[in-house]
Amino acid sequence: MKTWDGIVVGAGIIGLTLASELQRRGMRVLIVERGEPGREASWAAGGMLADCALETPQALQTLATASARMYPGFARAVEEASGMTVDLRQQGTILFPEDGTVLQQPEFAGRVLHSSAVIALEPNLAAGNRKAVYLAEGSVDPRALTAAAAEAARRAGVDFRRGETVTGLDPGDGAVTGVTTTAGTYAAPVVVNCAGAWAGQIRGGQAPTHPVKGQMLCLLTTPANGLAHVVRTPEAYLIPRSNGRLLIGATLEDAGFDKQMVPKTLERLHRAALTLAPRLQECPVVESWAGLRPGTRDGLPLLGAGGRKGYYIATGHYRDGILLAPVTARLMARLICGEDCEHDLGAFSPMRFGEGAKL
């Protein structure tokens, strides 16, 4: 039976990026994916690289900022390794906060936009009398990114098993020896659970995540009626792509593993977008979908050792999986390879909820 140095469970952007990082460090890596690589939360994501203090949990801010700064180099490396493009855009974000008084905070000095400045940046926005703030954030197309990351991993020598669900860890004398799947068993002394919303379903592998449903829709715009910047408001966010697609999202729903779309919910998002940018009524709806984000009890990811030798967890990134992929891969690879980490991962310990915790 073929063996590997490490098995990564889950081929979302976190699992793909980490597998490539481990492979580059000399490990022989196998990814086991229940479906097709990148077709769950990563496929459904918006791709905003948002590390704004107004929206990022304080405990996560340092990692979010570090990962955002890594993104230009990370995107180039994925493109070069795969021969594909990922549509990294760096035009920035226009944020309309729910509480306008936060714009008086010192960190927003010089970045607050009055309505006339908003319209100057985005003529198709109906800003009214609302103030906004400009954020120097990027965005990326998660579908293009995960497709490129999967190809980069394949070219690096990572092995894939698709359409197999990992049902449990194979424990040895206090250490993992591999995994059992719906199709068989695979041996390795290191297993990393990157299974997202399904991470808690692996027998013997404590990973307390739960699914958080998000519904989105997509319009096809033109240069005349579209947007250049990401726009975020309490009612909706709008994310333009370089190919004219414009995403409208997203809901936060506790609906278990139900990915059904609700027409009334999508209509509400669509109306919110048309209020923000009336010319979008000229644009056809070309797609709608729902995805399941991996949430945790405190909204922070699970990063670290999983309670037995050789078992690690890197999941629970909630709304920030795309943003946190590069920093997660670097830190988890260092941890797995016995190197020092430049960031303290204590706040993200998978064991912080107690042994065997479930959500």
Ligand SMILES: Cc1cc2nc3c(=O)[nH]c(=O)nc-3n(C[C@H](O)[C@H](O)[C@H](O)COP(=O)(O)OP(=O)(O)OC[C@H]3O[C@@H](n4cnc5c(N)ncnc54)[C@H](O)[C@@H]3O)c2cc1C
The other form holds:
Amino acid sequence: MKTWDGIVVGAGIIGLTLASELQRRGMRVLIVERGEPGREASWAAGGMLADCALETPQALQTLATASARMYPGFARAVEEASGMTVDLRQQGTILFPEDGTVLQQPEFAGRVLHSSAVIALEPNLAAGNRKAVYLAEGSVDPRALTAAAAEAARRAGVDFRRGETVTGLDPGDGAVTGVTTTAGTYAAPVVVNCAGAWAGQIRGGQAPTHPVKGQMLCLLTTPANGLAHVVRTPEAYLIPRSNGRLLIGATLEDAGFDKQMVPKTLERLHRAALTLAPRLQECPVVESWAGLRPGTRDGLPLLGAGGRKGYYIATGHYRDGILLAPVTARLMARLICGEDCEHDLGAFSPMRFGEGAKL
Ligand SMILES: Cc1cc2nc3c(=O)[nH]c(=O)nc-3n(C[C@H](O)[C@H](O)[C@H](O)COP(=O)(O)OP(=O)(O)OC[C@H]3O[C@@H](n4cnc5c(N)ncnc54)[C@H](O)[C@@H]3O)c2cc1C
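Form predicted on its own done, so how does the form predicted together with the ligand look?
Okay, now the whole complex, with that chain kicking things off.
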């Protein structure tokens, strides 16, 4: 019978990236995925690599910035390892903050854009008199990234079991010895729960996440009517891809595990986008969808040991899982392999809500 050194539960961007990182360190890794790899939150995401201090929880800022810095190297490594492309774009973001007065803060000196500068950067934006700020943030195509991360993991030798749901850790309080799935059991001395919004459903798993629904739609633009930069406003954000797709997102809804799309909500997002960039009226809507972010009670991820020897949790990345994938993989791999971590993960301890916490 084949044995593994580690089992990763869930093949979203977090599980896939971590599995590759562990395999590179010499572990033999199995990923168990109840559906197809990369078809949940990581498929639904916008792909903004947003580490702006205005929007990032303070406790997460250091990790967010570290991960944003890792991205060019990370994207290149995933592309090389998979033979696929991930559409990392570095054109930057034009942010219209909810409260324009924040732009008077010294950290924004030199980056504030008056409306003429906004138009010079993005002629298709109807900026009005709103002040904006330019952020040197990147974006990536999460579907392409996740597909490439899955291929990279496969080529690195990670084993996959698809279509099997992990129902629980092995029973007992001692060191973890494996997982039970809908198809049987798998043994390993290390188990990592990367099951996203469903992480709390694994028996004995102690990973209190909850789903936060996001609806999005996608237009097909041309070079004449599209955008080059990510644009974020309080009403909507717009994310261009190099192939002409332009994503409009996204809602933040407490709707349980419901992934239904609501036409009225999508129309509202669409209208907000047309107000921002009127030439988008020329562009057909080619797709709409909804996904479930893995939320936590305090908005911070769950990263660290999970209360039993050999059991770890890496989930709850809420709105930033695409951004945080590289730093999560590196820090969790170091922790699991007993190496020094360059960042203190204390604020993200999965045990911070108490044993058996539920959301
Ligand atoms: C609309 C929307 C927009 C977003 N935009 C951005 C953005 O612009 N930038 C950004 O950084 N982040 C964004 N996010 C957040 C980001 O998508 C998530 O934080 C990230 O994808 C989480 O990755 P994950 O691997 O933890 O979860 P997921 O991708 O959800 O993967 C979890 C996997 O675990 C599997 N699984 C669950 N339970 C089990 C089980 N019991 N057994 C086996 N497998 C199981 C699931 O099938 C799934 O494949 C967005 C999310 C949404 C929904």
